[in-house]
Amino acid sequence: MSGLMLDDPDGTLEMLRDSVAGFAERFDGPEGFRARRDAGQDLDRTVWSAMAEAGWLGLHLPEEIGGAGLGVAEQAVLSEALGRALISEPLAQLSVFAGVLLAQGDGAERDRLADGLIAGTAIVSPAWQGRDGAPAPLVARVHGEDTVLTGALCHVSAPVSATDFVVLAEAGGDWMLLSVPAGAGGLSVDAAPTLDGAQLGQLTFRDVKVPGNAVLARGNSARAALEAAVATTRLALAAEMAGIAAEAIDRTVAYTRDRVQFGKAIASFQVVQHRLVDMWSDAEFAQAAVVNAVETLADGPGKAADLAILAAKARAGDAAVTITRRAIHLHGAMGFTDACDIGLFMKRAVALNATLGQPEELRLLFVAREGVAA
């Protein structure tokens, strides 16, 4: 199947495109997966550096603070390209997540953030959700010049590899945003393995001091660059997951090609071919419905652009899981096998499918944002 039809009148997308290719060459990504998983590693930093090595890590953020200062198109042919090859570290999580929200931020400390988290050396991991998935802000209150936190944050990347996370706290009815280093006194990390290979955390906090100057935003602001940063971030796993649909189909087809079955190739069997059609246009759809998101937003924030995103998380998302496992079944019993790389590409879509709402979560939110005027 194709990439995302996205206009691309300098070629800038055909290069993020070539460069996935590239990388992949290097760092193949079933491989990767199943060497982080036995290793019961949250993250390869290897992988990581090569990542920034590659300019991908400060796409999003502002060139004013070195930044690659692009946008949700680039953004979008990115993650696709990452899905396709199964490239699974948490850049979603780690750059556009976190990238969103620095850029919203100001300061010296904003500042030390976004160079790190460009070059690699600091890998800034947001805290801010609630068991439920919903903001669940800490506890702040001011202690001199300190900020003193309390509470718990769940569903956290990378929590082990992190050297930073940037949480959500509340005082006084006001949300802010704050760095907080990995080994600050009074903070715990607890970890457990996710579908994909990866690992997602708890934090808890008890009586944890951090200085003055660690607020990046804070009221409105720190509430819009949340928003911003949910938004972004969908759209970016909605392209991941229409890369993993699109590339699912591609082998399973080259597989019904080659496997012969009562002196025949099973993709000349009439209920194969049905599978695969339906299966495909699951695909066209979820990737049309990327591209839809990727221009609304383009003309800028709003009522349109919500809807837009919510449709393509929640179509992507039931697409890649939906033609993952198809793609199982139509690889026959290897299909269910560890050695057989149809099955990570599930596991991946399933874990980033239920990654900030699932499909029927976001319909419902679609709905009720319908129904608000602009």
Second form
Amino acid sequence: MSGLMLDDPDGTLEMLRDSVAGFAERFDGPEGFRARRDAGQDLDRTVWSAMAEAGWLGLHLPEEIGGAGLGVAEQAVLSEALGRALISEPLAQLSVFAGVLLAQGDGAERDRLADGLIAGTAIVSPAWQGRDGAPAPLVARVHGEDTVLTGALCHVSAPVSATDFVVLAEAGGDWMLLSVPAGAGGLSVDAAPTLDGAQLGQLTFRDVKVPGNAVLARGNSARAALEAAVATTRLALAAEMAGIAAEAIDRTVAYTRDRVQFGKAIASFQVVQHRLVDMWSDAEFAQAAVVNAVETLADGPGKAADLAILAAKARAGDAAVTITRRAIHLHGAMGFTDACDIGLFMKRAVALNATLGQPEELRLLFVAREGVAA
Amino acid sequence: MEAQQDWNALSDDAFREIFREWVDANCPSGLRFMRKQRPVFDEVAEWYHLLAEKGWLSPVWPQEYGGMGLDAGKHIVYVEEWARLGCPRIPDHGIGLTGPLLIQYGTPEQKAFFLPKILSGEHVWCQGYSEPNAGSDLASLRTSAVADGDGFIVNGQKIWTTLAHCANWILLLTRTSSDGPKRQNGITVMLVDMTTPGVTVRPIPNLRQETDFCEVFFDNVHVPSANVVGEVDQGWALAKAVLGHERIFLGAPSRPEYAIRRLERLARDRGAFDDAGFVARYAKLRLDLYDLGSAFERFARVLRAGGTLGPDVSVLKIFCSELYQRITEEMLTVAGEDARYWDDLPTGEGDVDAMNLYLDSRAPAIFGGSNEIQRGVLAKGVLGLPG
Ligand SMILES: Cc1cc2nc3c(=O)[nH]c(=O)nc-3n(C[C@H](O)[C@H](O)[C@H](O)COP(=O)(O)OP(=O)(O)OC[C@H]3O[C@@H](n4cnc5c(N)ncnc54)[C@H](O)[C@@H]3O)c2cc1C
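Next up, the form predicted together with the partner chain in place of the form predicted alone?
Complete assembly follows, chain above in first position.
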């Protein structure tokens, strides 16, 4: 048994899996990872355009704004397959997160961004976090029609390639989401390399002025949009990590079956077998947790979905990180090289696991949300 | 080089005091607590030469060969103070490996030629044991050495050779015969000048994207017979014997010690000590480190009493390398969202190389006999289990 076991009455999920498999033949994941990293880039625009062409970027966006209108199951299957293939462009942030924010907004500017996002012509990057990862709204001052923004935002994906940012700001206790063009006056970008061969940025806003129509959502709907984006992206990340976990175990089984020491395959040593079985069972639990979250969310948002998503991201994160770590060990010194792909899976797993909450934090949120202690 | 006194006649405390005072005054501050675990020779040359002048470069070599002649107990003090003061690791294959091997098994000519050149830094050594198909199963090595006139012609490949790209001599295990019933027979130890035609070194970028280890290729490389150590075909026992009491240092707590200081720095900066969950996990790690010290002492005491180490010392290496990993894993938890970044993390007390340590901590569980191999040693050698 392997992969996300989800109902697939019309074969859409299978088509998506095939589509990623075909894509990975044209754009090798590990090679792309190294190339982007070595070039110091935050995004491979060629790969990104091909992802747009494949129809992946607008997969979950509603049809009214040009998306494919597909559900969480499709998104999870796509993310899982990308994880397996180690196609590591920041789809979770630039398509899922940004897409959910846009879907919850309205107005002409929203439509322009959604069109660009889906076509791959605009790189729309959400910017809303402080250093510690929590929401850290910019200070917004309203000047007639314009809004003036000050402050700093961290952990921004594709900070150099982005054409537009969707930023979180606050005015008089009210949250709002605004569209800010990448070249806006007073906006500066500091990019730093990530573990998974990309760049994340810190954006500094010094009196950045945007027009009134830049506001995509405000008040409760801005809050709700952000919450929905976090939850949906956590689920996509969980699926991606479940894919990484499954791929890492497959590769390690193959490697240890092949690698001969003391006259036999190292996979024939019982201690290695037991390690592999433990790794496999962690991957199975991760898959099960993701399927549970997909199905629970498909029944509608709410407490049950919140819990299932927190559980899935925590479980899949732990699984992906520990499986890849043990996989490196079972590869011996080979696993300690940059040339061996297994290390890239480990780095990607660590980076995704640290995105939008590490397992311990998520488990604490789960328990708090369940409300047993209160 | 300064004349040496009889260090072993001093109490451990007296020796510790003298050693620490000089090292603290002389080890360049820019080299203390280096981020890099494995600096290359040029980066630490100043410190290397200072130690050599003082006569303190080779703690265990007998004084007649330019060492300090420390017994195991004093050697432990030396290593402990070295770590406490944050001195950098120096390229030490000559001091720790080739030197002791030659002192024990070398000819008078080999000793006279090679030992002074190790002390002067003229020869920088690396260890050519592992091969692509001979890792845990080292005895299956195949790099061949065929007798040819007054020497041997060597063909084959070594891999994972640490610092080979800045070494000029390699201590090589070769296969000189494969007729015997046991694969351990037929292995020969050779001293090979890496500038000999036919030797090619290719660095291998590692998980940290640094080049600490290399592949070394041998294409019809001529090695004079005078460079064979011990008897031809009898090298396996030599290679095994040379480690001796030094096996205790595979479990020396210096790496987890360094890592936990960095964890504490990060935790203070991020306010993690206000988090009861973190404090409980930190306390566990802290006491594991503390107790590793006690376990280390248990073996050190055997050595101080003039005893020899048994297979049970492997327990230190396993515990130490796994503790190092657990500490670095906790660092990434404390780093939170910052665990996505490649670079060192800034804190109010200076940078913390969380990711560097996390990646580095994968290695000690693999090298020096992987932890599975060490557990096998304990199972058979200590518990006497069958199979
Ligand atoms: C950073 C680093 C530096 C090194 N420097 C040097 C150097 O300077 N010179 C040198 O000669 N070598 C060096 N090595 C090589 C090192 O000695 C080998 O990596 C080690 O012996 C393991 O061999 P391997 O990598 O081929 O792994 P393998 O032997 O292929 O092992 C792969 C996995 O299988 C497991 N395994 C193997 N056999 C068994 C068994 N019987 N039972 C259970 N599990 C088993 C191992 O534990 C490991 O997890 C270095 C390695 C590293 C990582």
